[in-house]
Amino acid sequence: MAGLLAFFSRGDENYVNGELKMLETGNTEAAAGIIQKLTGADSFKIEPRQPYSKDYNECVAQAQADQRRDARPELTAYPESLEPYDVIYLGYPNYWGTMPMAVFTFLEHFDFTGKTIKPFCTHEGSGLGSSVADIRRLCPQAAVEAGLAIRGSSVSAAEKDIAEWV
């Protein structure tokens, strides 16, 4: 069974502990580092053409004004198919109750039909959201599997939550 990691993560200024942090590489990376080890499966970041900001405020404003308009931000590359893959695991940090608007591009450019998707998201207190929800919604012909929600403070201890959700 083929598997494809495909996450949106964002490093730079975040909200971590009720405090902003500088991070090297993002919450939902670090996940995505733990899934990739355990799985073997090819990865791919979900990346917009135009990032948001460093700073955490103007990324939050950006993205809030994304979701607000429905945005589908353009991406800077896709997977040339998803053919190979069976399993889709699919990461994402929790904005404001669902995934980054980025996510949303990426779902609706593929033809989803007859692969498992795997959603899992990092969050700072908020879990799954609708995310989930959304994904079935988005992908109606796709397995979406339960969700794993991870604390972004605390990914680097979640490795035996992944493993068990894996």
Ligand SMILES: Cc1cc2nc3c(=O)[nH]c(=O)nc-3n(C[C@H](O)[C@H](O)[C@H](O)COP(=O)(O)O)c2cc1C
Second form
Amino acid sequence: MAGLLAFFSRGDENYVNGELKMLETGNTEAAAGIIQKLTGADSFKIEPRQPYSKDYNECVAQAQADQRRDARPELTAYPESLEPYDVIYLGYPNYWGTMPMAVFTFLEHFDFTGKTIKPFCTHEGSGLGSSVADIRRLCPQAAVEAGLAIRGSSVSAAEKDIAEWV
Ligand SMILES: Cc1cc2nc3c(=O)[nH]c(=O)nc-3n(C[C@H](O)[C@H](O)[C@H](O)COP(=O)(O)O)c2cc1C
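Show the same protein again, this time as the form predicted in complex with the named molecule rather than the form predicted alone.
And the full complex, kicking off with our chain again.
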């Protein structure tokens, strides 16, 4: 089965075990790297045209404002087509209990008829939140499988859980 691995991830300043740290690779991107190795899926990073601030607190304020107004931030690019793919591994950090709004933009762009979506999420305590229900609402034509929640600070230790979920 051909797979597409589409994910949103923000390196930059983030909380790791209660401390602000500058991450070179975002947690979701690190998880995506493991999934890519396991599946050989094509990889695509979902990037808003206007990225959130590198400063953690500013990013939190921007992301919350986007969520409150149910924004659909413009993306820099999309995969040309989903036609070659049967399964979409969809990765994102938990932002305020669900996905970053850029992932909503991504999902609304395509027709997922006949596709399987496998959601995975990194978080700092809230797990998948309402994200899987949101994906089902946005993509009623897709078969949305059970999601995988990984604590952001433990991605490197989650390889076994990820392999089982894959
Ligand atoms: C704007 C923002 C909102 C967040 N909201 C939540 C939340 O509601 N629940 C939670 O468990 N973690 C929350 N987090 C933590 C992230 O989900 C977590 O650090 C994630 O691993 C970041 O992934 P990334 O490095 O791939 O961007 C939030 C982080 C940010 C920046």
